[in-house]
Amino acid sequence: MLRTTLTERFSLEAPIIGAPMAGPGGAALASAVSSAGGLGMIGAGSAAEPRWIADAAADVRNATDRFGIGLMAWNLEHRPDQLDAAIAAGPVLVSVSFGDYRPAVDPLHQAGIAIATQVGDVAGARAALDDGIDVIVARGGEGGGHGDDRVATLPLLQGVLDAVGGEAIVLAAGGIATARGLAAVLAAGADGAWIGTAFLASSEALTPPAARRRLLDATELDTRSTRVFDVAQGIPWPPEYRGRALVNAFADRWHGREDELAGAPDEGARVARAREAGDYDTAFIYAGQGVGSLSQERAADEVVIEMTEGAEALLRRW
């Protein structure tokens, strides 16, 4: 069994946290990851209502008391009720990333809940340690969905470990989709991995069938970090956090023309209609460069077990 500070802190059997993916990352996926020995996370989108958070947490509790919830720091200024709902749900971990997480630190700690945040540079990791963050996620630019894409996972992880390793739990994120990836970051000194894309084709993920097919057909070359989908929908993500998604005709047309896109409200409506219709030439599918490792739909527990057992075998052989 792979034992790290992460597994000891949260009583896990696998050094894996399922990234809180808004959309695909609902209660079923969080339950499956936790039941397999990792820590499953519920991903609350910017529009998630407190009742949705409470209901998702209640559903997870039917399977396990060990789960987490992911929130967006930039959104909490306008939606403090999301933090209140997350605290009331009683998870063991809440991640607050992409913006000023500091207002959430004391309320979470006072409730006995650990807090995680994703960082994109070494300075951010040092600041997170000083601010009392318990779990620091070194999220490299290969990662799917939103984040700071300036530095790749391996150089970022090395710098973060040198800066704060041993003082906080450090996880690696971005491009880790197989046992080899997990073994690599553990060998480098990470306490575990923060994994999203590897679960997108899981049977428990809320990934629409047409999106699932695209994910399984994609290669590591088929993603792009872009703001076009946020701009089109009018979602006020801070511009420094772009979203890595599968390339498609919509992104090809508008990438680099975001100012023009912001003045074309009909394009946002077109994206919304495309999502409803399953038209992923226009609608988005957020995924990281690890998407090339997806070859078939599998249960999330199989993903956790295969990655953990495979990483342990690789490390023992090494």
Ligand SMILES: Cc1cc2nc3c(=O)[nH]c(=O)nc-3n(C[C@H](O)[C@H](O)[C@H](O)COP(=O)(O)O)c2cc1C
Contents of the next structure:
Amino acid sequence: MLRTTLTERFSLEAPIIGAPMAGPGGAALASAVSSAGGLGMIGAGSAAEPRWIADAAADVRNATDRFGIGLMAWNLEHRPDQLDAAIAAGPVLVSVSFGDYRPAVDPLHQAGIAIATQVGDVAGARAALDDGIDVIVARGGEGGGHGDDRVATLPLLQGVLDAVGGEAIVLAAGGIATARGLAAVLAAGADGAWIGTAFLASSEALTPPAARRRLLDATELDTRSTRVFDVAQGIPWPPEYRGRALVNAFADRWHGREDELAGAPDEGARVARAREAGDYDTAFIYAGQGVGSLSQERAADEVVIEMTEGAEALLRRW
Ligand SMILES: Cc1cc2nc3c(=O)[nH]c(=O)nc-3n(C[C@H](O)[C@H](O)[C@H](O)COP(=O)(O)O)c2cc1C
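Having looked at the form predicted on its own, could you now put up the form predicted together with the ligand?
Now the full complex is given, and it begins with the chain already shown.
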């Protein structure tokens, strides 16, 4: 069994956190990852209502009390009710990423809940340590969905471990999609991996069938970090956090022309209609470069078990 400070702290059997993924990452995926020995997280979108958070947490609790909830820091300024709802739901971990997480630290700690944040540079990791963050996620630019994409996972992880390793739980994120990736980051000294894309094609993810097919067909070359979908939909993500998504006709057309896109409100409606219709030439599918390793739909517990057993076998070779 792979034991680290992460598995000890949260009583896990696998050093894997199922990254919060607003959209595909609901209660079913979180339950499945936790039931397999990892820590599953519910991904709350920027528009998620407190009721949605409470209901998702209640659903997970039918299977396990061990779960986390992911929130977006930039959103909490306008939506403090999301933090209240997350605390009331009683998870073991809340992640507050992408923006100023500091106002969330004391309320979470007072409720006995650990706090994680995703960092994109070494200075961010040092600040997170000083601010009392329990789980620091070195999240490289090859990761799926939103994040700071300036530094790739390995250079970031090495710097973050040198700076704060041993003082907080340090996880690696971005592009870890198989046992080999998990073994690599554990060998480097990470306490575990924070994994999103590898679960996108699992049966428990709320990934629509047409999107699932595209994910399974995609190679490692088929993603791009872009703001076009946020700009089109008018979602106020801070511009330094782009979203890595599968390339499609819409992104090809507008990437690099975001200012023009911001003045074209019909495009937002087009994206909304395309999402309804399952038209992924226009609608987005957020995914990281690890998407190239997805070849078939599998249950999330199989993904967790194959990764941990495979990583253990690889590490034993040494
Ligand atoms: C579809 C999708 C949705 C995501 N949604 C969130 C989210 O709601 N909150 C969050 O903190 N991170 C979110 N992320 C980013 C993940 O937390 C994590 O950084 C990323 O998945 C790690 O890289 P990987 O996809 O290569 O495993 C999302 C990622 C994906 C792929």
